[in-house]
Amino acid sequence: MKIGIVGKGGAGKTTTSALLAEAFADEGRRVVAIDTDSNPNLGISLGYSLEETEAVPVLPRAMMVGAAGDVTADELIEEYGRTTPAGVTLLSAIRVTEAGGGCTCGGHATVRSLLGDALEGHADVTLIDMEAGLEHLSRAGGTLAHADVLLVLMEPTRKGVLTAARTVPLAAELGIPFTYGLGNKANLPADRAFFENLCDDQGVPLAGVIPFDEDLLACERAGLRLPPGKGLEVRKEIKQVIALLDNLVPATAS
């Protein structure tokens, strides 16, 4: 299963990617999480310190992965993968360290190569935490062209849902079989109904609604992973999303 996580800046993509990855790993699945944000922080949400996250080596740009490519998946994971405290293998695809360093298209090309068939023997689940915006759907070749499912994180605002509505047809053109909106930070009693009603109006299938959680917010502010046993309502919704994904992806298997 290959899952792309996208959405507006601040919607909660990195935190949700980590929660999904950890929940899959807790079920005994081999999980690879790929951080494609130019300001990578996924490692922190998976239990690394800032220093450990910044020490994760960045994948070479424009590298072809596979038996006929520049490197095999075994070699790539051994050299560039890092096992996090959450039990998830982390890969860092892109990092901007200096001004005027050029575009990141080469890094996205490497991710696209990884998502072909290179990781299929090494991961039961691959999650890709994308940078904010929709550019990854418009790049030549499409970074997420090999994804099975696209999840669009949405805050409880009209702009958040409209972003998902714009994403659905772009993902379909790219050939991604399933695109779902995933509500996040639902705090008010009316937030779930807001997501359900507006997503229905805008033609956005809704995968779930993740509630606001004080413990999760505190961890985000402290730069820490959400400890086991905390955020129980959040984790409950994440498990329901996973159940939905498990029902979807077998229909796309080759």
Ligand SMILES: Nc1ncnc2c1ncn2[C@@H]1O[C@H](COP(=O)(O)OP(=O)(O)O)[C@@H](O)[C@H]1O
Second form
Amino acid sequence: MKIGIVGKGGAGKTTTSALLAEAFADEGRRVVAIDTDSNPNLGISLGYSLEETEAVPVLPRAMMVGAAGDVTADELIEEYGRTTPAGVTLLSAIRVTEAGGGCTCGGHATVRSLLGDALEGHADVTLIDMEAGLEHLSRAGGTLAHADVLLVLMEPTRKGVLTAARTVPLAAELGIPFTYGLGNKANLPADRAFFENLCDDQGVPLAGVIPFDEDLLACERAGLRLPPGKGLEVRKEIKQVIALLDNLVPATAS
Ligand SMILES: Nc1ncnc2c1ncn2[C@@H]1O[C@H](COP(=O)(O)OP(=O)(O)O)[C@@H](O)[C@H]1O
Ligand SMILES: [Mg+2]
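For comparison with the form predicted alone, provide the form predicted in complex with this ligand.
Every chain and every other molecule in the complex is listed next, the one we just looked at coming first.
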């Protein structure tokens, strides 16, 4: 199962990517999480320090992965994959380290190639934490063209839901079978009603509503991942999202 995590800046893409990845791994599934943000932070949410996150080697740009490509998936995981404390293999696809270093299209091409079928034998679940905006859906070929499902993270704001509403038809055009909005930072129960009503109005299928959690915010401020045992309401909702995803893409559920 290949899941693209998209949405507005600050909506909770990285946080939710990490929580989903960890929950899948806790069920014994092999999980690869790919950070495609040019300002990569996924490693921190998966339990690495800043230094460890920055030490994850960045995938070469415009690399074709697979038996007939530049590198096999085995070689790629061996050389560039890092096993994080959350039990998830992290790949870092894009990092901008110098001003004026050029566009990141080559990094996106590598990710697109990876999502073809190269990772099939290595991961039961691949999660892709994307940069904010919709460019990844317009870029030549579409970085996420091979994804099975997109989750659009939404804060409880009108613009958050409208971002999901704009994403739905673009993803369908790219051939991605399923796109859902996923509410986040919700003040329950009122914000659930907000998400349900506006999503219904805008034609956005709703995958769930994750509550606002003080511990998540505090951990982020401290540069730490949410420790096991914390954020129980958040984790409960994450499990329900996983159940929904398993129903959509049953062949890959173990
Ligand atoms: N459910 C939540 N409850 C509380 N804070 C959250 C929640 N989800 C995300 N956050 C906080 O919101 C901020 C942005 O989250 P992040 O995952 O980095 O967003 P994105 O990757 O979409 O830019 C972080 O400080 C994070 O800790
Ligand atoms: Mg992020």
